[in-house]
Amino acid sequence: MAQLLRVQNFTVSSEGIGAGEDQTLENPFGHGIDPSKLFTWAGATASWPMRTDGGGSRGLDDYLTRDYPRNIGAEIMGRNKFGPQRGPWQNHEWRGWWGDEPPFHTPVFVMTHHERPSLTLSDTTFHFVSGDPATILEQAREAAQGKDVRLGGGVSTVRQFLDADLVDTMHVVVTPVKLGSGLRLWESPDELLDRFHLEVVPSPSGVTHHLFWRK
């Protein structure tokens, strides 16, 4: 069975905007972004892996934050996702925003121009790759051992797998906030019909369900 390439989960306002622009290490999704308001329908599901305290929703929600880890064997990211620095890296000392048990338990590997030594955190390792798209997937599968990789974003990572042609499934949760500016991920939806079968899930928490798959 292929490896497949997957967006899970991947949350996005009413005008398909993911994160702010100007991300500093205060403002980890960048100036003007309040990520509870993109956030809120996970983090009341039942297996938000972060929850502390019983209860929680089930249904709909629930079942698609449950199946985050299903069959992964490795993650990519942008380099933003691992945290604000830019250009050569200044400061090894600072492990990135995922505290000491990030929350992957693979190998995940982050793209940046500046590569360096790769990071073992509890069962998460992450290696700073560069190249193009289809040469870091290429290690991902490798590393994946047979399972599916997940392709974590941020929103200019997502859009260049896109651009490659290398998603083979996608999960976008459209929220029902408005948040005015910042990076897009799409205009519509209706951008990859040309590539991808839709299905639009309403939640009854608001939020809307959109599930890609490859044609």
Given for the second form:
2 protein chains.
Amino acid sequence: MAQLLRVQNFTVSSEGIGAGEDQTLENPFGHGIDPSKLFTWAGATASWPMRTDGGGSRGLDDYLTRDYPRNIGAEIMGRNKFGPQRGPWQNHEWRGWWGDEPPFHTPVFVMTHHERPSLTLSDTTFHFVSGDPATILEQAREAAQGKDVRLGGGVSTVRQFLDADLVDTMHVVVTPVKLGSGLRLWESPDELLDRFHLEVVPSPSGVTHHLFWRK
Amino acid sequence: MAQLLRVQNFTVSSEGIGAGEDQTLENPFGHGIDPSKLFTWAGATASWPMRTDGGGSRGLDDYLTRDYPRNIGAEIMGRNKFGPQRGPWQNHEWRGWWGDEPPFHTPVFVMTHHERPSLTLSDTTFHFVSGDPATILEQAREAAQGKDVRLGGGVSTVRQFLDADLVDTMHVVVTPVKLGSGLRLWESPDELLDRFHLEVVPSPSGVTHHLFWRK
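Having looked at the form predicted alone, could you now put up the form predicted in complex with another copy of the chain?
Okay, now the whole complex, with that chain kicking things off.
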């Protein structure tokens, strides 16, 4: 069985925007972007990892939310997903956005040009790595021990791996929210039709799931 | 976390028919029913358990197919799903339809009024049990060790558990195939709306997924 590189539950606005341009500690998704608007669809499901009340919907959006960890052995993310810092690390106090129990439960490869020792929080270990997408994917595949690798974003990281033609499957959720400006995943999903099959599945919740897999 | 009783990937015709009335060894789904017609949608996916070629679609139908084993610790099935025999077991030579490697990988509780010793094939053990649905569910829950229980069918078994109000979630696939006569799951899915939420999700493949969860 091949080890796939999978984008999962990657959410963009109706214009294809997945993040703002001026990410800060106070605004992790960038100026003018309220992430709660983008993730309302997932937060409403029974499988949302932060849910503790036992409720939530169990329809289509729930199927897609709960597929997030299935057969994933490692994640690759951009440094901008890990934190708002830019340039060399001033210190190692920043430990990601996710507290002591990050929701990854696997090795995570954070792409950065700036060296930093690996960091273990519960069952997630962050490795800080530089190199081209193919080299980093090779490292992540080895760490995933036969399981798939998730490409966690953000926008620039997904674009880099798409440009290198390394993505096998991609689940992008288009929300009926307009953001105006920010980092775009695409002008239109049709840009990928030369290389991918695409199913467009509207959910009763109002979002539209875009399911891509390699031709 | 509650242990759910889940119906998964249960496929019916456009009239709601899931099996014929005269099941035999040659026609496991009953006279006039060609099961390949009902299951084309799942067989076309990458996650179809019988697939060995590495191909298959990875769109919506694939998400639903691969959810089949997720967090399942036991299955309950009717005797008519296990085999075409009726009445007391003449012998114990019949070992189910699935060969030496059944696709369940958990304890399976086969509902029958006729006693028979348990049967282990690879990592599946069939237990032959009698009693009302609530009693059998209790046994299956214990065997599932905290995981969910799948209600595997056929039609009469699903109806029995629905009548006893024991089903928590149900995924029914309506195929665009007409069968004419046979055992009906429903006249219309709307019959269940008093007790269940329902999302109706058309798939690009032509089938329609019905996702129910308890109100």
